[in-house]
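One chain follows as structure tokens, the form predicted on its own.
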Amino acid sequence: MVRIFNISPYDIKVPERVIAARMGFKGLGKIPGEFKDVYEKVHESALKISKPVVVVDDYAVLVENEEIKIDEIKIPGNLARSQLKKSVKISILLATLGSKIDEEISRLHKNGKEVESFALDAIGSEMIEFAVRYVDGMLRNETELKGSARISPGYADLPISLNLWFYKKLGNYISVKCNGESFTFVPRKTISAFIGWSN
């Protein structure tokens, strides 16, 4: 059964040190003072215009000769085998912040506000990651099964082309599209993931 989680952006707690690292200030643990005003202004904007939503569905798993299959697809690669091959079911997640944050990043860029555009892009990237972590935690709390690491297409040897399958299965629920050539999502602050569940 498909489940849709609408999350208040104010419930997504991204540590400042994480955004600082994303912006290139790794090791400092915080946003430098000269960028603090920009960060706070842009962060508040991100909270106002983002509409985090995560859609989740569960699939039975078939494992044959080290091949992992759900629905009509194979999930190939060493990463998938290490995390999913013992699963009794696999959850798939598709999450987005919506289109308004993309539009604001582009608007700032076109108006020559490159620092603000860059900061908003960094904040959005971490917000969508932490939105998925938020739902990931909810899923783990509601089951006695053991959850695998959450893995996403495009990481290690898990093909990014799997994003097209995610789009076909879940995209219509949250107004997400997928480019058939690059396999990137629109809106850009959108990610997909698998979680395996074992006894």
Given for the second form:
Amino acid sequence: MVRIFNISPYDIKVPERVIAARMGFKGLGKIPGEFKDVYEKVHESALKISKPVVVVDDYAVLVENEEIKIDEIKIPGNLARSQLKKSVKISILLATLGSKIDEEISRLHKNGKEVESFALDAIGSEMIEFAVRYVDGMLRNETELKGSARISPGYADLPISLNLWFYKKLGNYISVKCNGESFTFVPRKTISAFIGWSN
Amino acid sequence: MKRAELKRILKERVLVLDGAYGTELSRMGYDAPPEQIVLEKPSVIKKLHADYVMAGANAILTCTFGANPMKLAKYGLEQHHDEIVSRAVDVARKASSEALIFGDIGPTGELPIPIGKATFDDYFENFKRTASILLHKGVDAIILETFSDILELKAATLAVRELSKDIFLIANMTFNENARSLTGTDPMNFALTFNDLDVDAIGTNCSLGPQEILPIFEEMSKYSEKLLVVEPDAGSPILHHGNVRYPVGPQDFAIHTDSFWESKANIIGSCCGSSPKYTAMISKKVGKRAPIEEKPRKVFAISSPSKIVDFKEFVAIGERINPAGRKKLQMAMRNSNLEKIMEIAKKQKNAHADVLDVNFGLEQFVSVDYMTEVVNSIAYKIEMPISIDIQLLEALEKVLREYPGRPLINSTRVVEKEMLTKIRLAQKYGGILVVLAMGEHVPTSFKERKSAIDRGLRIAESYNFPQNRIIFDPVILAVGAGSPPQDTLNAIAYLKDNGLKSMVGLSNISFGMPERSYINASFLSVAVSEGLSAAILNPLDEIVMGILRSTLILNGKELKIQEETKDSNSLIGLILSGDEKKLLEKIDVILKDEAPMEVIENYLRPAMDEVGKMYDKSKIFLPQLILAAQTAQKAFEKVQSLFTHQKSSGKFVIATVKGDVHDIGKNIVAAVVKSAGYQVVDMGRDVPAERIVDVVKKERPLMLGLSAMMTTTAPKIKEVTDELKKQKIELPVVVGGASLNEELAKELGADFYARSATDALKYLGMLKGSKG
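Next, report the structure of the form predicted together with its partner chain; the form predicted on its own has already been given.
After this comes the whole thing, all chains and molecules, with the earlier chain placed first.
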């Protein structure tokens, strides 16, 4: 059964350290003083314009000769094998912040506000990751099964082309599209993931 | 459990370690140290162990963190040491069910000589005694936790390994929020130093909550070749109505599990302020995930406790702690005069030596304890890494064993027995080995040096000693004795061509000659240009150091950032600060004396070039580069508006290719290029090849920039370069994006690959230069 989680952006607590690292302030652990105002302003705007929503569905798994299949597709590669091969079911997640944040990133760039545009992009990337973590935690709490690591197409050897399948299965629920050639999602701040559940 | 078995399990899955004992017992109302409770109320400890196992811990720690003899002495419990350790393992075993039992050893609470009172042997014997009982009682692993000094941790590691090669061993340090241990070690230094030592895993625990410990763990993870362990506190403790409270709850704690896993954690636990509830949440999050395997970064570096010297830049090694031909220094060494040596060390540090070579001359007249004291005093107090230039094996072994970091071991000849002895020392105690390009006899030609280098590599390989822990000395002989320096220079070039590091004892070249400084400096200049990595030299010799600095500049190597950047009112300072108003005021002042074009060519562009260099050398962060570009752009616009005819340095067309919606990288490049006065035609993202070519034909730019973030969109670059060729348009193309590299860029038909935001600017500068 498909479930949709609408999350208040204010419930997504992204540590400042994480955004600092995403912006390139590596090793500092925080946003330096001279960028603090920009960060706070842009963060507030991100909270206002984001509409985080995560859609989840569960699938039975077929594992044959180390090959993992759900629905009509194979989930190939070592990453999938290492995390999903003992699963009795697999949850698929598609999450987005919506299109307004994309528009705002472009608007800021066009107006020469490069720092703000860059900061909003970084905050958006982490917000969507933490939105998924939020739902990931809820899913783990409601089951006695052991969850695998959450793995996403495009990482390691998990093909990004799987994004097209995510779009076909869940895209309509949350107004997400996928480019058929590059397999990137629109809106940009959208991610997909598998979690395997085993006994 | 055998070491290999636990290693195998950890390759397959992430394990969960238990949480706090001390703070949890205190919360329950027990004020005595856990080690005392083990004796007096073992059932309390047993229950806590069992709770952790029930919560999902795959391994529990024996209640022996403070049970080493030196620590127990502080509570008057030292006479119960053996009984406490033994009982603690028994209690853990009764509660463990199927969980593994890790024997826990914490620090002594004493700092080492020369900053404290503990000797290396105090530590060694202390930890050996605790470890021997833990091993005798059959623990599955030993974990050394919460160490705040790298030497104490090394002593504990060596003590455990002296007793057993078969036990899985974890070494953890604790760091403050500034990512330093109490005695100054950072996570990278810790990882590099312990890569050399025989431990199975390293990690960090205590002192910080999960959010604060994460960047430290990530840094360690980048450089460590070992498995990784992390155990944060439940935040920094807060005193609330007389009670200590830890602010991070189990749910908030566990949300960081993904980040630790992404940073390659193999074992995740919790430390002070946590409880079985935390373990339950971590266990839920970890589930049955397998760890991430990713190769660490290779760094050729040595260290003292608080300083790392990376050989990617030229390394100047001070030669002045060497009594050859210096009777007073010889006497000082014989009389164990530390003050004199520290004075020489400080002078060399002030003269910009990066590392100090320590040579005691006639070693049979110098006390071995004194040698250790000298080396460790310099390493701890003057913070300089050491090149240990000691020949007596017994003395070398003691100094290496007690060295707090990763030293240079200077040196061995390529004589198998001698080399093997030094390799074994390096394998046991850590360090980079200096290998002389010579066998039994002094080499007389390049051929002999080359042959020694090749043989040295074969010997190292046969004893499993990696190339990245060897630096070759291609042997300088005195030019006054008729030895041709060209042979040494050829050997340096040979080493460089084969990706190997080289260092020389510079002053040998001028032995017996007048005007030694000039000869030394001239040779050094040529040698650096041939690729020399380091030299033992006299940093107090201004001629040598001056020529060295200028040679490095001419070779495009490390050039210190101009002091000007520290001045917030300088042009660069204003650009970096983002203060548009003040920058434009400054430009107005300059414009009173200079024509607009001169302002661009002589002020703004050089300033942005310098900012670009600072970014390339990691002196500033990416947002600072973007802010600088945004700010400088306003100044360029102002100056350009003063031209009577529109003048531009040239056009740059940039686009993200078809199918790719990522444009932040492209936007940054556009901003940086614009800030240097170029006219940028930004076509946006998801742009088809035909449209890009049409715009190129219309705009006739100096260069075309293409961005592709995804492996699926990178091939679209080829469509553009093919179309340009088809239409016979000769135009340089620079490409960048996460999915690209130099090789792929060439395959896709690009002329240049931009690794960072500033590379496009460099290529534009080259093209502009070549077009006059």
